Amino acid sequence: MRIVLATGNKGKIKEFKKLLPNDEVIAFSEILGEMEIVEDADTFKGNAIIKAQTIFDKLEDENVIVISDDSGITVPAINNEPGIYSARYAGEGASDKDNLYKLIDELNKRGIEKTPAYYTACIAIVHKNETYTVHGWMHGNVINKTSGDQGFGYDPMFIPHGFKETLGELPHETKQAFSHRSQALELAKKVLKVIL
């Protein structure tokens, strides 16, 4: 099946084409080129609704099928940053990096060298008008120092619950079995069944 991303994010790209290798994954700027889809919303829920329902308007084809992902790291230690703002945790524009190091600042700032976190996926389906969500989570803990190169964003500072390493450190296979996006992606695949 040919399923439209709607995201921008290299990283969230690479991940979909291997959780999804039996489907054409394509993203969005393939067909319609760069735009800037505003996530206005106050929830990863709204914001995932927003950019698959924005590019599904824009494609003007009813039968295709567009995913969307919001996803961020929540630290309730820091007044539950990032949460929604994590791919802009500093500031526009800011890359993966930026938003990394602030928040080990912000943990520092605090004299926290370790405290628990969670990831939270949403992935959207629009499809024939209709629009699905489903959630995936994963908990774990952030440090204050980054730790592996593997992934992306927030992997580096990240230890998932039962590991010692980060997901910095940790083998893309093993991150695939258990992250938030991999349990909301299964969760959509029920999903896509029933309605195709």
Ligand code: IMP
Second form
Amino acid sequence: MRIVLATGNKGKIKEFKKLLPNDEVIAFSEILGEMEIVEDADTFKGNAIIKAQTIFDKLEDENVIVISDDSGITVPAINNEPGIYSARYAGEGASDKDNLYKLIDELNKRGIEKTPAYYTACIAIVHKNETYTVHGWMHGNVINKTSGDQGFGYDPMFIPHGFKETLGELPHETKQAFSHRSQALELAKKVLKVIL
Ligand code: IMP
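Show the same protein again, this time as the form predicted in complex with this ligand rather than the form predicted alone.
In what comes next, the whole complex appears, and the chain from above leads the way.
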């Protein structure tokens, strides 16, 4: 089936394509060109719905399946930051690297070397003007340094439960086996089975 992704994040597009090998997965920008979507909800779910609904409305085809993902990392020891602000933690237009080092700075400011953290992913599906949402989580710890260059975003400072290495050091397939996005997508696939 043909699925339009309501994201411009190259890391996510790559992950979704790998997670949906039997489907034609295209980024919205390939059809609509680049476009900014204002994500001003206060939850992952709210922002995922805004993204998917915006692209669905623009495509003007009720049979299209639009999927969006809103995700981020939460660190309870620093007031649940960055949470929904993960993509712009170091400011508007910040790069993944800027955000990663901002989180390391925040840990260092508090003298924290290692503390629990978790990733959340909410996936929204819009089809025939109906909206469906599912969530996935990945728990572990963040450390105040980076190691490895696999994955994207905060992966080089995140050690998932059950491992000694960061996601920057672990093979992509390992992350894919249990990541927040993979878990949410497994649920999303079940939703697609029911609605299509
Ligand atoms: P969104 O594109 O608005 O959902 O922002 C998600 C942000 O959360 C990304 O820019 C990353 O900073 C972070 N993030 C989400 N998922 C991951 C992941 O799997 N690895 C690393 N960082 C992630």
